[in-house]
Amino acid sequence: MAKTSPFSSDGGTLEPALRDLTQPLIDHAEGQLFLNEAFKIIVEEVLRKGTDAEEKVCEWREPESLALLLDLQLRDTGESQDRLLQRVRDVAKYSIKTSHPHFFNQQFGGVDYHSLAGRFLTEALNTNLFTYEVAPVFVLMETEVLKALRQLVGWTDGDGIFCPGGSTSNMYAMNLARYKLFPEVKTKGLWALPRLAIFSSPGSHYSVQKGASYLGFGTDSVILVKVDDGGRMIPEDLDAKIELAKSQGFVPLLVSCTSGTTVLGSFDPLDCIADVCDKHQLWMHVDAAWGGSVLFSKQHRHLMKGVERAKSVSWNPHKMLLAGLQCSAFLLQDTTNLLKRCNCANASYLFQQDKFYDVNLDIGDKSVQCSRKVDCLKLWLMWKAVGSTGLEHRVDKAFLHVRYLLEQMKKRDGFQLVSTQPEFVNVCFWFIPPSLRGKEGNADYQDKLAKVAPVIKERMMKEGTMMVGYQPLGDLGNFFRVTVFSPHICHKDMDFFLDEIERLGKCL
């Protein structure tokens, strides 16, 4: 039987639209008049209703009742536009309202509406940040951003990149320690290296674990440091360690601080760590990527005092700044060209030496992906509209508000916090419900204030007035963690969530 070729013209059993090549498959002004309607959709249901503190947080719905309700099932023939307008309008309702003044669930939230536009006209225009042919604009702006972001950490010079996350940017610092020293590492593997070890604190990412095990260290081989009781790393037992590490025939290699711990918000003394990097010669990595916008103000800078000294430094606009996910830069102090020299792989039908312009522009070597999102437009944009001044007013005020809660909180019966003194816009605490409130003594107290969290919890999501998150940390059981950091709150949204906590769970 003869093959048949995939450009025969025999196109009998075409649909009309395919056999027809003088016009385009996709109407443009159909697809337009779409997307202004959704686009009205999109700000009334997530801007408008979804910034109303009179409005729910989150409409919960089970999972089998949310799947069935959505009709995810996708099938072989398309729908009208207004059961697709109508599909917008459920993913809408049914998703959570991260710019709520009530969200208070994670470490980003709120809304920049400038840096909102930059990230609609980032997936318009749809281009990949690789070279300078196909996103001349990107690769200039990616460039400058990166170099101000360095200013404010103190370097004069390096490099650096945005990435899809703070987890990729520590595994980045991870894999170019290793690279700087040895180098052989690209070509001949991890059989040709000694057992390398990474410091690290419990309070420390998950992400650095992770990225031992993805890279080929093993999680073995990340040691951890003991930390004070504010979580922060104590360096005379990162000293020890060190020591320690060389004596099992370890080659101690890089120290990840962390500046702003996921739950205590805790910031590592980076003066007195570098003193200890500086002694081992090992490179200092600072994960700031929930910290690092404290850069920005001269009121709170003090917290990464020697940040300068590191090699290495995560750092997250879209956590505090509202940049919007994701919006994640891996900032380097490096100006050698190691982290081109680490990643490249020379694809030739991409990175021509031959081009008419500058080969320098085509940064997309620098990075293990070949695809790479637009992550400089929105925070160049909001920064351009409120300049860094306006980004340090949201760090001081978020502080500000930090303060006022925890002077609520010791007003109050039932609120005991984890730290009484938090350092960053981390606040942490028990509610305790009358039940238990002079129990402290009894056997199962613990046990029984450890469920009280995960009560809360279910009762805000289920009724959409809330969302806070909680978290056991070593041997503490369930406590609150809230994010204080949203420019939209003020003091009524503070009542308002101490208010709740007390309503929800007062009859524990």
Given for the second form:
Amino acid sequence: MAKTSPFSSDGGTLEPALRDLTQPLIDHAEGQLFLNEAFKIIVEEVLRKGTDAEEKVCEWREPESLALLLDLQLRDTGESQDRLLQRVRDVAKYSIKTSHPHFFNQQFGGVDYHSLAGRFLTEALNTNLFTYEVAPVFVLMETEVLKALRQLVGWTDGDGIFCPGGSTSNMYAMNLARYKLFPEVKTKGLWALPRLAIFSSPGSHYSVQKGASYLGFGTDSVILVKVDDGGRMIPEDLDAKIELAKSQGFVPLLVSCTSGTTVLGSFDPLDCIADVCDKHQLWMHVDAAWGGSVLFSKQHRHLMKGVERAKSVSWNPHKMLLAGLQCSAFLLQDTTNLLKRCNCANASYLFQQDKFYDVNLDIGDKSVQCSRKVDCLKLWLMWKAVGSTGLEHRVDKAFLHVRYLLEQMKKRDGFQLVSTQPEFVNVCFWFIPPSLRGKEGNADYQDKLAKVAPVIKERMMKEGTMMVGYQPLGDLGNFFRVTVFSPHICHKDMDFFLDEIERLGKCL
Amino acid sequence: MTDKQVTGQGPEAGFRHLSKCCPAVRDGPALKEPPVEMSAAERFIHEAMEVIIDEAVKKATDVQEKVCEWQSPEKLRELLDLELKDGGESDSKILQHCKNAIRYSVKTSHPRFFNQLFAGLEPYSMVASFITEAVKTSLYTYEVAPVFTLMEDAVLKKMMELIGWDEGGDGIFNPGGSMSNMYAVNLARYRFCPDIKEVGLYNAPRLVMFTSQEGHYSISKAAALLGLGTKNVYAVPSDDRGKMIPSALEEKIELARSEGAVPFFVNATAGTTVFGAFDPVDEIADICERHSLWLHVDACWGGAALVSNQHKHLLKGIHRADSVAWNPHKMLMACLQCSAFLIKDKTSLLQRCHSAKASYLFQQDKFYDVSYDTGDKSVQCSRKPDAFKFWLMWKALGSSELERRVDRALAMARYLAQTFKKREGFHLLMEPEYSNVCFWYVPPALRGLPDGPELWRKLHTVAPVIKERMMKTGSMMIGYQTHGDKPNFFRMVVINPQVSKQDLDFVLDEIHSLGKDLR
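What's the form predicted in complex with the partner chain like, now that we've got the form predicted on its own?
Everything in the complex follows now, all chains and molecules, and the chain you saw is the first one.
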């Protein structure tokens, strides 16, 4: 700016509106009353009914009719508290009960009350995690939680940050790998770089593709490595694909391994992949958004053997651990401040260097976001309440549940597993209605089978009895994927699940 | 009972029964029975809510209480007992952790918190936040988020109406305005050359974007993350009020062209972070049209003026933008985060640019209209239903009350500016255009010094010391910064409708009393 005197400013005129400024415009007493009433509804409708196996999982309405019911339009004038409380009830009624014991639709579900208290508290405190100045408690807490998660990975030191979802974490990994190899990319862009290649498996999460296009690599730079029949990346093929890419003029950058693929729940063999990464000097990233929680379990952490050799790990405690959306940790082995160097912009209005405390605590410049939500409190509070041992029990119990479910499926007709030996808590299966049994040889068998799951899904949602996801995969037709991990479910719920599939699908 | 092994041995044996409410604690060996004991769980959540209402809502908004309870990081680490252990802790301990977290957190809803571009407590939005947390869903399909999908659509439509896009458009809520600005860059790039999605930037010409020197740093972060490079962000000079100079933009565009680079994107800022300046959108739009460039308006901060008939002229021409970022979590006081990204396009550009067509989420053979599955428009996978926080408060207050709040925030800024002129030792940097009031406090010992390097050097150290003192007393919080070669100055922003004139008078008195001995 021009070197004008700091004191040069001319006068203005006082406005009549100013006389209204002597009183507050807002009365918190009324707001607090509403808060109390709304809280009662949340407890009754969302928490009590929403977790009651006797109640419905969802109250299906077509979009057009739901839009009418909700009276969505925003108007000039405000509404009475009574009407607003009715709206709260409507939201509760027509929302999916993701904590219901018969909700098997996504990789989140169930409710943890300590975590929920942490979430309510986070919302009430309404702050931003960029400086120690405005979030002293949470800056320290995030550091502690990240440290504890890193210890489970097997790192004594390192760095990390909570991101708005695992996709963002995976993109951070790509960005860091690129910056580490070619720091000039930050200022000059990809034009200064050779063509880079990223390796992943077909079962990996789609955020690898999204990241590649978002970060300017292009999806063509993602090279898919073959998997074995359990959906695990084949290290030998990775090695071959890297060689091939090199011969085509690519510079191999990063391998994105998956611990717990979305559909099959497969774990890539990290130790063998790490050998290949060492050999070719590639950044090894582990997308453990879904599977990371096995690290709590002495019995099952072998699934991620070798994870300590990774450069970075994504891990979403909002999935299997029930921390509540969103809770996504991005963990780094690096101790050279790579994250900050890669992402910083040194905003002078936020990250002043002449503050009266250690400005290294102003962690916000490690992020590509500016305002960033506090996602650590919910996990920290839950972890404090149940301890690592309690979390370990949850993980172990989920595996036991899956074993039970598999046993029951074997006892029944019509349930055919996609992968006969599920590694994790995903169970993928076709339900074969009586009319199709024994007709595997028919030409239209696959087409007919692929139509079964969507119809059963429609029926279950319209009746509101349960929710489970389905999808095709490669050349496999639609099959169900049930994920079993909520600590609220018991054998009875799994029996119900199987009965219900049979009931809804038997006449197809 | 197996509970004990899991919960560890705390001294609060009397409260042990409460720990039953945690499902994991009660997991036990029996897998056959449902482990849920809702009455105990409810008891805990009720107790937690009582603590939250008393300490994080009532006390936090009480002007008699402190804004912050400063502790050094070392001391605070001890006080919080952060370590995570194998055993669990009793519920009474967990509630104590909640109380500690509240006590040592900054009360951003306190009437003396002026530190950021968010402030105050909006109970209706907070209720919506609580519902969001309890309902716990992700906004990617109509299947799992029917209500919030429709609400997001309704809120976006209304915001587009205020922008002046009569034909509608498209949009999405993002985790923060920086993300929205990055979306704009990515969409502009994709429209310019759709192949980039597959083949990357390698064969593309060097792409250049423009923003004013006052623009938010997220434009630079976007350039770095998206592989465009920060050097390809050309900073356009602003005038002495912080507004982009359109002729300078034109010159920079010509400069880029003469270098063989290809301009594709202009970011205009409506409400800059420090000065609250509004770039002349209409004139910038003329230039963008002439050069066929994507015009994005970063109205994260200034967008709120669109709800005010008196002040919306500040954003004149915004309807000509290709995209707009607007954060209702700032002046309109929706709970964090609530950031809308809006685009004028009606050809599914957002979806085409970002989609990956995950077969496990976006099945095309669903039994309802899959155009309601909006998740593939995002680069995220799980996404929070942030629009609801704005929808419920808007329903409660109506547009007219939102307008009153914005008008009041701007009136407060004018009042503050007037007061500075009357008080000795307070100097405005410039008349506020919006609600940012930037000023120096000059302690008595410096008032006689002639304008020059010595005064500036000494003045530079004043704001940091006053800031330290206000935080250590806990009386209030105001941000400070340098700007160009200007010495440290304070930036006051009055958003909170709970704040009245008396609070502002208090602020000035307090600054003087904290800083009068400085020399």
